[in-house]
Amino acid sequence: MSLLIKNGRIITATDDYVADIHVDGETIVAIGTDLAAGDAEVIDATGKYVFPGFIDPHVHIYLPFMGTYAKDNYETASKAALVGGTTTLIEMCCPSRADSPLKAFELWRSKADGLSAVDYSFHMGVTRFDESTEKELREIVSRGIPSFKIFLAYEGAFGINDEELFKTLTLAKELGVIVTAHCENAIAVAQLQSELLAAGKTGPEFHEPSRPETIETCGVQHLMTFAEVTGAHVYVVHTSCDPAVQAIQAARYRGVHAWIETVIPYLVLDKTFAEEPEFEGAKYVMSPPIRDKRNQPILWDAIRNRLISTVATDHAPFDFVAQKSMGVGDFTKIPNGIPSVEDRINLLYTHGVVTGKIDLNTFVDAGSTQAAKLFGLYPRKGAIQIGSDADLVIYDPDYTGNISQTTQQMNVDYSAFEGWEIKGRPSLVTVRGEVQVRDGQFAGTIGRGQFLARKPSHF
């Protein structure tokens, strides 16, 4: 397939230019004006950015998480990144204690294969660490997965101690593994829910102050400790409050080798939401919470500063009705998590480039180059460069419409963010040269996605 983009303006994480893109096979080939067309399909582009693909580096797709299991499959979510812009998917392989790494990471694989719309691939959950572990460990680094993810939360299920913590950081640093950590103390937040389940405060909207900011905090200095010692490079997932940044910063400022996600409901949402009546806050329950809307400013202002790497959405998609709905009288029991792989790049830029919080080149750098660059995806991804992959996003400034539960992608039962406006939106979205999107819709084909084999690049 040959595609010829006309006219398009050209923006990237650094760059903003007027030009064409010719497209051969499933790269670029030719970037520059008044490019010939040949037998190729051409695409005006003229009034709309070219953006490359976005990737999402945190997603839950398949996921058996607190009795129940997340809703999405690769086809619904795959085409609900791509009507969204993102084309490249980085998902938690999230096994319990008792699982065999290597037997988890081939079954979340199989899951996604032939299946999927968008090219994947996988950070591998350690939740436990023992001689047997630390051997699969290896082969699955060598398999094409340089990158982990550990939680310190949900003891008994997915989180580590402390002996464990130090192997896994150890083992990262000598294979020049990248380190994903959620970050909170789970022995607090045990003892903050008991707390407030016995004093009667069982509702949503206790689901904040059973894990509060300064939870996330000493869990994000606990990680930040470990890894100044073991020398290991760290990426903290869904950082959500100004002390946790303040925390990174300070770290960073003592030499350790560490990077900032946030996820969008926390740029958009606020606490209040959760604190909707008739359980409705349970659409906005997710860990760690989302906090005071004071923090808001800041973490905008650690985007544009690029003091926070990348914008994801931790997608992990649980209905209402049937799911959220096992939290009812027990906040300590509803599914965690917001939906929002399809409106991501649409929220941050609605609602940081129209409003002004952040640039152009600054959007694409939080929501593609810098994931591609962490995660050893670049310049394949992330770029538009001659011979990086042709996934591209032509994205129209100029519509306007609304979020709708009855329109998305999304195998869920409702939206989080239900009527509200965006200004903004992909038109045509390509992965490897192949449209996948037309006109905001899915026109391509379930499969055309693949693994990503990565390499090491964190030593």
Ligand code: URP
Given for the second form:
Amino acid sequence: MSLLIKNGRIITATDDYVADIHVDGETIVAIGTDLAAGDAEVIDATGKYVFPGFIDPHVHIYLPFMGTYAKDNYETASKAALVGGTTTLIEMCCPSRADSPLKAFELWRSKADGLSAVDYSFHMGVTRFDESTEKELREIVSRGIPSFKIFLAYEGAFGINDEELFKTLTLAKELGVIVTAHCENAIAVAQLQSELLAAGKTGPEFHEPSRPETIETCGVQHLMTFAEVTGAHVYVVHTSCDPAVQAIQAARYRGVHAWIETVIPYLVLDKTFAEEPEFEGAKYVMSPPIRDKRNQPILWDAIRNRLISTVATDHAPFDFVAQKSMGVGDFTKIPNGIPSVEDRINLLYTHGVVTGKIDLNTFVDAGSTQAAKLFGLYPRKGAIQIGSDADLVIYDPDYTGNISQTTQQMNVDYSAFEGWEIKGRPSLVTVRGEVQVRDGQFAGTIGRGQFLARKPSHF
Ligand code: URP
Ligand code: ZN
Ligand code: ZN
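Okay, that one was the form predicted alone. Can I see the form predicted together with this ligand too?
Starting with the chain above, the whole complex follows.
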């Protein structure tokens, strides 16, 4: 199978030029002008952008959580990812505290192997640390997973204590593993939740006050201290607010190896959405919560300055009718999460690039290249270079349309962005040289996606 993509405007994290791309088999074999077609399928990309396939480094697909399960499976999530321009997913493998990490890793893999239309990998959740889990974690790293996930939140579920945190970071440092972390002080959240409920404040609008910016920042500072003393490399997931960004920036200034992820909901939604009446606000409950609008320009600036490395989703789909409703009368029981794997890139383009908040190179850097670099996939992924995987997004900047639950691929009964206009969308998407999206529609093969074994690089 051979493709010749003609006359596209090729945008990477650093470059911007018009050229042809020749794909043979799974990889890019030539980039230049007036390349000859031979027997290749010719794709005319005149007037369109050609981006490296986007990478979402923070998704939940199989997720047992808060008494229920996230709604997507690999078929629905990977189709949704693809039509939205994402060609690689890194999923959080989140065992419960009692589980064997190795068995959990195998379970999570079994949910993806042969069923994904995009390439995929995992961050291994460390939800308990003792001699037996340490042995298994070493084995998991040797099987191609050089990134851990820890939670300084969800006490009694995924959360770990400080001794476990210290030991996890120490192991990560030894193995060259990067530790991704959900940062909120779990004890303080639990206290605030009790106080609010006792005062009769039970609706979704009280989710944000139960997990204020200062509690997220406290979690971040705690992680930064532990990273400083252990020397481990850390990546703060779903950073929602200015003080948390500042805390990480301050730690970087004193030499801590720390990177920042934000997620698309924080850039385009604010806490007033969670205040919508008739329990509609539950659609916007995630943790850390969507924040006061004043944070948005600060987050956008930090992306533009490349202080924030990645824009992910934290895709975690729970139906409004049958699942979010578990929290009617008690916001602490609303399954936390907002679905957005399908919408991330179009929203980042529409609200970031079209409005001039970020340029095209930064868009690619935050949506693809930085994730590839941080998580051991570059330059196989996140690049348009000879030898890179031919994961390519031909993006039509002239398209306009609207987001709607009725047309989405994600298996969930609402969209947090219902009716929103998007400007631009992927018209054609390839995964390792095979066309998976044509004219904006999924046209590929379930099972095309491969597990990506990665190597440690954070020594
Ligand atoms: O609300 C969220 N973020 N749900 C998914 C689980 C997590 O904390 O990442
Ligand atoms: Zn989280
Ligand atoms: Zn998450």
